[in-house]
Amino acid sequence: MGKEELIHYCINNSQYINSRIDAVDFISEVLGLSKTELILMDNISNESTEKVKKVLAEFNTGKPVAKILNSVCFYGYNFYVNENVLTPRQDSEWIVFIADKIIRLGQKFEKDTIYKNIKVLDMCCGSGCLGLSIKKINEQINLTVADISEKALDVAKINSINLNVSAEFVQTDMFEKIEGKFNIIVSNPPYIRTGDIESLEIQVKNYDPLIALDGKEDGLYFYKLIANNVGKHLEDDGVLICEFGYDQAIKIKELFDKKFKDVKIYKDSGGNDRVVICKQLKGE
């Protein structure tokens, strides 16, 4: 089938796809191909063709293709996923891109010297898709991942795996089971509220984990246990980078204004208010 056909196939048999951009994001997505590989190409082989019509009509029931294809793009590295871990989105590739510069820099905001021996922890891990990303691209860090959830775990040992990644896996409830201080410490945590969760899109409600999605009343119950116990886990000079909703910037700065000297909000990719950074704790 050739590639405009192919388009306008998805276009006109999905509620899902309302324009050509929509069918070029979803036909690359199944295909594994970039979206410019895919303008380069005339035609479309037959199996490929049928691959696409085949997860179209998953895709249509809502479910998205991440799940479809247990498999999601993060930060260039393929990571399995399934009903039992949130799907990596692309903002929160902001989190891996910070952690990275300031390991690569050698910042320790304080003194010029070179990490060494840096411990990273990855805090409500789900796949594994931050802490793993960092280390991948930094293997001298010592990485922990932790969460709640045994299954989500399962999925990060198997990411570790496919990514040739070595880590220490706890699962915790939150700083509950972990031990020692780190230097740096991420987490993309729940935060939706949880009276808006049932309006969320059907392919963020019914195929992410709830427990993956639910930050209580306000949407900041567990910003504020990792604000309570990041002192006991966080060098003096390290650092905590957390994602958060687009909507809760100026509660989490006064939150984390509370524990640190110096809180910073980034922007993600569409605008949004998404990262925050946060170093030099006060003293407890």
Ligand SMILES: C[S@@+](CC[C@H](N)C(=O)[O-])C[C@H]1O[C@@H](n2cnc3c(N)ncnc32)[C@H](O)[C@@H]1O
Contents of the next structure:
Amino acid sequence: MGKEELIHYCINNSQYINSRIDAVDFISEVLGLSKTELILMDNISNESTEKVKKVLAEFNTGKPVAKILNSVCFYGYNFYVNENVLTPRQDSEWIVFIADKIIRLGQKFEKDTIYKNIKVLDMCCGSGCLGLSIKKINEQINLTVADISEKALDVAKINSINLNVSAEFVQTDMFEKIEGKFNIIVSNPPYIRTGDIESLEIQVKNYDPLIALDGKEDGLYFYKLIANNVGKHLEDDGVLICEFGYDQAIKIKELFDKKFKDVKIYKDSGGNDRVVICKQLKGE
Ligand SMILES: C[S@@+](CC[C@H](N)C(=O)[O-])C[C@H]1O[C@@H](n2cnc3c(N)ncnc32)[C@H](O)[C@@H]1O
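Could the form predicted together with the named molecule be given as well, to go with the form predicted alone?
Below is the whole assembly, all chains and molecules, this chain first.
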């Protein structure tokens, strides 16, 4: 089948694919190609065409491509995923980018400091996408990844083997079993209000685990825990980098301003406030 024919096949045979852009996104994700690679191809092999059609049939039930293929590309690396972990989102790549910048360039907020023996904690690690990507590009760091879910940690362990990256794995209810201090703590905790979960799209509410989504009544439960507990786990010059929901910036700023200095909010590529960076108050 020609490429154009396959694009039209996808548009005509899926309620979730409504445009050429959607179809190109879908086909490139299924075939593990960049959009540019797909656009430059004239024809698609029979084997690839059959794969796209087969995945499309399952995709039409509402199952996301990543959960069908058990694989997703995050920060340029392939991560294994299954029903026990949140599918890593592109918006979360900002956290890796910012942590990498802080580590490699020694850039802090207003002055340059080069960290030595850098310790990084990925709290609420899920698949391990944040911490393992940071370590993949900064092999010298000491990485700890933590999650309450044993099954999520099993996935993170598979990814650490696949990516050939070492880490310490801690099963813990937030900071309960975390020992010592870190230079950088990253976290993408659950942040959906319990009452909003039912109205999420089927691809999320049916295929991402509830424990990865539920931020309790106001969606801020885990940020309150982080704000109250993270201080004792950050080095004097430590930095906390967290993702939050698109409508939570004001509350997040209020919460973290009470505990940190230099609380800064950054937007994602869609223009939504998405990431908070906080610097430890000296002497905490
Ligand atoms: C939104 S997912 C983030 C996963 C991954 N960091 C990412 O960005 O794709 C949140 C994770 O928090 C974990 N979690 C939920 N409650 C927790 C708790 N009390 N302590 C530690 N981890 C928790 C869930 O198991 C889930 O893996």
